[in-house]
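Below you'll find only one chain, the form predicted alone, shown as structure tokens.
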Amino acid sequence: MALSENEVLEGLAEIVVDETGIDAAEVTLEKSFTDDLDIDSLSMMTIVTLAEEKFDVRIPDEDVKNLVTVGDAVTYITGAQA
């Protein structure tokens, strides 16, 4: 079953806690991930590798320079879902 687009923020937002240690109210759909919340390259790529294996998705290298803001990464996690 296909998680909600808030139940995917949620996921993502732990898994941005857990890797960079920002508080969970920080991780909103308009942030973004390198101007807003300061999250270098390779902090970026594990996080994408844990929402991969916790949401049960496969997301391309090339598709992750499109996720810009968490919004975009929960919009995309969700739409891999269906």
Contents of the next structure:
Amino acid sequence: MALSENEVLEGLAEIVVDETGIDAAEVTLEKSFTDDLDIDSLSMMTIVTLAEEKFDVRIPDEDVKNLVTVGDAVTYITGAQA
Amino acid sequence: MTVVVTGLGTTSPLGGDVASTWEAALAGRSGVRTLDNDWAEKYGVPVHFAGQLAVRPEEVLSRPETKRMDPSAQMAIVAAREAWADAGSPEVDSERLGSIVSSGIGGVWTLLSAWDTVKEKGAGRVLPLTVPMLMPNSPTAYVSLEFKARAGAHSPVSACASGAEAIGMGLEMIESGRADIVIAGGTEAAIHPLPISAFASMQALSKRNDDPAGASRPYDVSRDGFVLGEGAGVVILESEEHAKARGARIYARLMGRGMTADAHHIAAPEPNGAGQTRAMELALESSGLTTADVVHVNAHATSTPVGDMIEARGIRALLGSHADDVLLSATKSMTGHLLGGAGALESVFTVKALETRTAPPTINVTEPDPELQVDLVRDTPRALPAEGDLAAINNSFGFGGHNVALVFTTV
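I would like to compare: after the form predicted alone, may I see the structure of the form predicted together with the partner chain?
Now the full complex is given, and it begins with the chain already shown.
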């Protein structure tokens, strides 16, 4: 059963909070991972790897660069769910 | 140039900081307990106890910090933060601040957990921070990052002598003019079924499963091996000039170090202890002191049948009849053996012993080895001379034939 965008956002926010210590309320759709949330490339790769496992999706390396905002990632993951 | 100690930090099986650890040591408490896990049933791990931390790092660090650092680096950061604050969070030029924090084994939990991930979930699930977490220089790198130590970050690896070697190198780094302050110490987080199995396989560990708190018994006739411990110790080393200029509280002087190698066997100490004794001699020589100045030795003494007496005979040979007046302490009887953290925690103990003029006890010695010819502090602490300048030696030896002796003095 595929998760809704809201459920994906909630799950993704949990990963981001765990990795960075950012307040969960900060993780909103329009936020940029690098510019707003100050997430470096290694942390971004960590978040992607954990999200792949959590949502049972595959996010190829070449697609990661397109995930600029939290919303981009939520849309991608929601669409990639089986 | 004189180098002094201006800050101390630890997280150990006896306590989450220096005050609680030292208090427990003076009270003769053991930090060794039965492991609360299924390693014995699941894997057949033959030793069921260890000296686990009294305060887990996750109780004092943030969740992102515990996720980004191997436990060995977490412990180093906890100890370094305490030591730095204890030193008064000194104002120092970044390029004059060094970090030398060692681990004997490195990020063994990270390495082996990542291998489990590969086997169970595939290579694609290995996290990108795995390499920076498992590398043995990770603890010193994180300390360097946190305190902006840019004079250099080093992590000499010499098994169970690593922590002492780091402190010895810290002395050299200041003496050579490369730094005014060095954050120096050691850490180890190796209470994992594989290292326990491997140490047990070489018959190095005590198998006293029915009496964990009594298992680490250096110099006792029934000693049967060391007890694995975990934790970190950190000292803030500083040139005396720098410390005095900023009005710092000075605990002790680090007067000298001796470092030698046995070149005898990959794991066994040279039976006559020549390399160990020479390390002590060189440490005294570089201190400008003589054996008559020494009042206390914090021994390496891990509770192994062979190793303890090689060291003790070396101390006797070096000090001669003066050994009758030297108070010998084997604090691993309480903490277990912190491997790369041992020499650093025991330097903290040695400095506290000089500061308070009190030698900590050696517990679990019910019948001392009849060959022991040094005055062993048993069960309860004993006073060091109340007057005059005192010197103390901290010994650390490691698999591979590494011998390190450090000499501290009162101020």
